[in-house]
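The form predicted alone is given below as one chain in C-alpha cells.
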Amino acid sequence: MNILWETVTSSFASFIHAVRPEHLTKTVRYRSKRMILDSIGVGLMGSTTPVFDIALQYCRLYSSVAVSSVYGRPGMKLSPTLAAFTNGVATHSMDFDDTWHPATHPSGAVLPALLAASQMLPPSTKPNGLDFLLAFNVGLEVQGRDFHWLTWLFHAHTCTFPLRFHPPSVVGTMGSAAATAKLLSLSMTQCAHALGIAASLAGAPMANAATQAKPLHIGNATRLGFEAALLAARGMEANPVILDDIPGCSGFSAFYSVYQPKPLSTPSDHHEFLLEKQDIAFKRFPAHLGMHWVVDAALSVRNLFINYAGSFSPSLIRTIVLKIPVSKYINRPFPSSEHQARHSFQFNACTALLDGEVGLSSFTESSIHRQELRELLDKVVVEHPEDNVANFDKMYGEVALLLHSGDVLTGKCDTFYGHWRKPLSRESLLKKFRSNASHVLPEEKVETIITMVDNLENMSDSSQLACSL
C-alpha cells in the first residue's frame, strides 16, 4: 500500500508536482501578475525601514555563498534563503502587502523566495517566466487551500480575523514550500516530505502585531518554507500524512481546535485555482487592511463637515463614535509606535479627519504625537455592532460625528477602492509601485521591472527580474 497515494498530502503534493503553465488561465496569469509588481514595489519601499536595516544587518554576517539579490540594495548579496528573509521582512515591515480572503498576506511569504532560488541555481536549469508564474501560483494556492478549511469551519463563515497564529506565519509557511518545491522540480514524494518539514517550522503568535518582530512572520515563512524545499530535495523525511486529520497524531491540525482536510483536485480534474474564484486586496496606504473601512469612512463624513462648517474644525466635535468589528489586536485608542499605529481604527480614522489622506508620513513619530491628533484621539467611542463582523469579505466601516450643537454627520465604507469588489486600476497599481520603488531605484530601473512583470510569461531566464532589483 502506497500511503502517499491515498491521503490528503498526497492530494497536495500531486498536484506540486502535476501542475503545469497551460493550467494558468488568462484571469490567473493577470492577477498574479498584480501581485508580483505590487510586492516588489512594497520590498523595495519597505526597504528603507528600520527593522529591514536590523534584519539586513543579521544576514549578512551568515552570507557566505551569496547569489541573491536584496530589494533596495542594488549589487549587494545575500545567501538564497537569508535573502528571501530579508526580503520578506521588507514587504511586510510597513503593512503595504497584499491581503486575500481568508485574512492572510500571501504574496510576501512566496515571492523572496522564488526570486532567491531563480538565481540560485544553474544557468543551464534556470526557470523561464513561466515556470516562475506557476510556481508563484502554486505557492498560492496551497495557501489558500489550507486556510479556506480553517475558515469555513472554525469561524463558520463569519469571523475571520485571526487569534491565535498570525495566519502566514502558518499558511505562507506551506506555500514558500510548495512553490519552491515546484521551481525546483521536486518529486511527489519530495513535495510531501517538503510540506511535513515546513509544517514544523510554521508558526507565531498574535501578541507580536503592531510590533517590529511582525514582519518576521512574513520573512521566516518565506526563508523557512524554502529550507523545507532545499531539505526534501537532498533526502529529508517527513510525515507523508502531516495534512491529513489523524486522530490522536496532531499535524497540521495543532495549529487550529477544528480541523476537516479536503483532498485538493489534481489539475487533470479541471482544477480551478481559488486566485481565479477570489482576487486579492491591495493596499492604498501601508496599515492593518482593517484600516481601509475606517479611512474612507472618515473622509466621507470629513467631507459632510466641511460642507457643514466651511472647514474642519475640531472644535464643533463633540464625540467622534467609530462602528467596528471586535478585534482587539487592532483597537489601540492611543498608539505609541508607527506599527502600533498601523494596527489602530482610533488612530486611521482621526489622521484621516485631520489630514484629509492617510499616506507614508502619516506613521512617522511626529505626526503620531501631535497635539491635535490626541486631542481628536480623545473624542473618539468604539461601538460594535453585531451585524459588523471581523470579515475581510463582510465587515464595514462607520465613522459618525455628535456635534456640540446636537447635529450627528455620518460617513460610511463598506467597500473600500482595493478591496476585491472595488480592485485598483492598473493606473492605480502602477502609480503605487512608481512610487514605492523610486525611493530606492531610479527611473529607468522601476521602468523595465514594469516591463518584466508584463512580459513574466515571455522571459527565457527567470532570474533576470531578481536582478533587476
Contents of the next structure:
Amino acid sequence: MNILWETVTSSFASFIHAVRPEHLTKTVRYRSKRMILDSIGVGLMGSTTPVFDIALQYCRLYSSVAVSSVYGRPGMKLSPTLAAFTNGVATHSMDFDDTWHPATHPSGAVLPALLAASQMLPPSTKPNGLDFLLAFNVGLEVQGRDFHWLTWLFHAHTCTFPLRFHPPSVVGTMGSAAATAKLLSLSMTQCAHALGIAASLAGAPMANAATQAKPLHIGNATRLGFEAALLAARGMEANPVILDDIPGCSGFSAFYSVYQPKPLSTPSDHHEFLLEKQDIAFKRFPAHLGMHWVVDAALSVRNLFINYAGSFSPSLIRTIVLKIPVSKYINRPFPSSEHQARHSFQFNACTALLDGEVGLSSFTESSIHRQELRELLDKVVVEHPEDNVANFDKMYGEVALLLHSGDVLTGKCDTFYGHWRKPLSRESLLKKFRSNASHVLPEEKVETIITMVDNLENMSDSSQLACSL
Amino acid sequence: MLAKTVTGNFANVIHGLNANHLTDQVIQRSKRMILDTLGVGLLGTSTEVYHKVKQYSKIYSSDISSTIWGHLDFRLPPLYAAFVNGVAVHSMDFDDTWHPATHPSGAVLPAVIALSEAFPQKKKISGLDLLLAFNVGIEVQGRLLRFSNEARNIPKRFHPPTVVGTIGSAAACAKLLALDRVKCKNALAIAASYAGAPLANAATQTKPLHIGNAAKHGLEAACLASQDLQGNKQILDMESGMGAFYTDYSPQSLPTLQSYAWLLDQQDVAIKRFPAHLGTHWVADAASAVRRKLVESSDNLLPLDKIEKVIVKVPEVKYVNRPNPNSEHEARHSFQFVACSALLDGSMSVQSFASENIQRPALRELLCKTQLQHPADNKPSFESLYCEVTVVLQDGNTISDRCDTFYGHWRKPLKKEDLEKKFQSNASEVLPAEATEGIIETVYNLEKVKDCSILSKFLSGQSARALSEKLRLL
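And the form predicted in complex with its partner chain, for comparison with the form predicted alone?
First the chain shown before, then all remaining chains and molecules of the complex.
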C-alpha cells in the first residue's frame, strides 16, 4: 500500500527512517561493497597528498574529542566531523574516486562520515555491518534521487555536465546527512530536519574544480552533512519542506535551474534502490571520468600506430584530433598543475599516446612538464561532434592521428573499462585497491580490510572497519 | 599594482588597505555597528537555537580557545566560537541590515574577535587592527552585492549572508592574519566553496546558523589559505565561480587605494529596534501611528471589537507573508503579525515575540481580520519600500498611516542615546553593569585601544571592575 505523502521532504524522511536491511538486494549489496572498498583504497592513497596534509594540520588544532580514525595515519585520531572532513579530502584529492550517473562522486560524500560516526557511538550501540551497509546505501540513494528528478529532462543535445555547482557539494551533503541520520537512528522528524539543515550547508561553485580546493568539496559534503545530522539529533529544526518546490522562496531548488522533485515510495514491501538499475564507474587512473574515454581511444590508436610504424614515433604525427563533448572545465590545452592535468582531455590523451598507459605517476610535476609531452600537446586540436553529448552515459572519445604521410589512424572508445557498462572485474578492483592501500599500510592490514569489506554484512561491530584504517 | 582579474584586484585591496584609509565617518559608523552587534549577540545567548548549537559545539573543545560572548564558564576553539557567537547574533533577527540586502556585521565580527584571541601571546592585536579588518569584511560584502542586479531586491533564492557574508568573513580574517596577496586570493576562492544557503530556511530555527556558518567558514577559508591551500585564482571573475549564485553577474574591480572610497561612507546600515525582519519595521511604525490616531478618537481606548478589517500594504515578499505564524521564527517573518502586535501594544519589543504574546487570543483574532495588499509601486527593496496600514471600522470609518522611512533606517539613523539604550537593554540580560560599560567604552575608543583582547574579556563577563582599571587608552 502506498501512502500519499503530503510533501516530497517528508517522503524522504520517511524513507530514511523506515528502510531496513532486508530491503537491500544482492546486487545492491555487491555493488555497494565494491564501492566501499574502492573508496577506502582511494582515500588511503589520497592521504599522501599535499592537500590532505593541509587539511590534517588544520584539523589537528581541534582534536580534543579525538575518537575517529584518519586514513593512512594509524594511531592518530580526530573529532568525528573533522575526521570525516579529512578523509573526504583524501578520497577526492586525486580525482580517483567513483563516479555515478547522473554525474556525482557518491561514495566519498558518505563513507567518511559513516566511518567516523561508527567510532563515535558508545560500545553498547555500535552499528553492525549490515546497519552500516544500509546507511551507506541510504546515502547513495538520496543523492541519486536528488539528481534523478532531472533525468527525464536529459535530451540528446542537452549538456548535462554541471555548469554552476559541483554536484557532490549539492547532493553529496544531503546524502551524508541522510546516511548519518540513518546510522544514528534519528526519528522521522529529525531525519527531515537533518535534510533541511544540510541544505543550508550545501553548494560549492564549479570554478574550484581543477584546483587544489576541489577535494574540499567532498570533504565538506561528508562533514557538513554529518554535522547537520548531529544538530538535528540535538533538536535543531529547519524548513520541513526543504526538498519541495516553494515558489518565491527557494529551498533545495536554489541549486538547480529547473527543479521537479518527486516523492520517494515508502519501502513497505519493496524499494528499488537506484544502485540496482544504475551501477557506478570506477576509475583506473586518477583523473576526471571523461578522461577515461580518450585514454582508451588513445591506447587503441597507439597500437595501430606501433603496428604501422614499428614504434611510437611522434615526429611522424602532424596533428592529433580529439573528438570530445563540449565541457569547458575539462578542456585544457596546456595544464600547468596536477589538478589541471587531471581535468584535461588533451593531457590525458597525449600521456596515453606517449607512455602507453596513464597512472599515478603521470601527474607528477616532472611528468606534466616534460618536453616530449608538451611537443605532443602542441599538435592537438579538439572537435566537438554534435552527437558527442557531455553525459557519462552517452559520450564517447575518438583520437585520430593525422600523419605527415597523409595517412590517418583512428581509435574510438564508447565504453571504457571500468564504466558501468563494462565494470572492473574483481581482480582489477582488488589490484587497484592493493596498489593504493599499500602506499600507506602494511600488507596484513591491506588484506584485513579486504576481508572485512567482503564480509561486511556479517560484522557485529562495524566500527572495526574504521579502526583498521 | 594592477591586477588583471577582479579576484586579483580584490586580493590587492584587501592586502593593501591600512588604517590610514579609514575615514572618520566609516570609523564612526562601523563602531556603532560593532556595538549593536555585540549587544544583539549577548541577548541572543538566551535563545533556544543558541542553546542547541552551544551544546553541539562543546564536543569540539581544544587547547586554543576563544571567548564565548556572555560566558565565563567555557571557551571554544576559534572556529566554533565564531560559529556559536554568529548564531547568537542572528538568533532573533535583531542584527543590522544593509542595502543591497544582507546582514553584514554578524558574518564578520564573531570571526575577527575569535581570531584575534588565537594569536600567540607575543602578538597583540590592537583595536585599530580589529576595526580595519572588520571594515574590510563589510566592504567586500557590499562590493560583491553590487555585482548583480538581482541583489538589489529582497532575496528569493540564496540567503545573502551565506553568499557574501562567507566571503566577507574570509576577507576580514585574511586581513587580520596579514596574509599576502596570493593567500588573500586563495582565501576568497576557498570561501566560495562554502558559500550559499537556500532562503527556505529563513523563518526557521536554522536561519541563525546561516550567519554562524558564514563567520565560521570564512575564518576556516582564511586559515586554510594561510597554510597555503589554493583555489581558483579567478573565483570572483567566473560565472562558475561566485557567478554560480546569481542569474546575472557582472564583477567589477574595486576603487584605487589612493584614497579609498568605502561603501560604508556612502551607504549606512539600518539598525533594528525590535527583533524581526527589516521589512516589518515599516509596518510597525505605520501600525503604531494608526493606533495613536484610533485611540485619540476613542476616549483613549483601543476599540478592538469595532475593528472590521486591517489592510497592510507592503511589497510582495513571500517569506515574510505569514497570516498565521506559530513559532517565534515565523512571527519575526510576518508582516501580519507585526501589524497586529503593534496595533495592540503601541510598539514592538523583544517581548512581543514571547510565545504567550504570539498565542494571545486578542492577537489571533486581529490576525484573522488582517490582509496584505501589494501595490504595484511598492518595490521589494529596502531602499524604496513603504508600508501603509489601514484600519477599517464597523461604522465604515477608516484610519490610515503610511511609513516611508522607519526610525533606525539609514535615512533616519538611531541617535547615539537610542543605540546605547538598545545595547544596554540587550547586554544587561547576560553581563554585569561594569562589563556593559566596559564594552561601550572600548568600542567607542576602539581605534585607540592597544590590545583588543580587553574587549573579549568584557564579553566573557570577567571581573570587570578590575579590568576597567586596566583599560588604558591612547
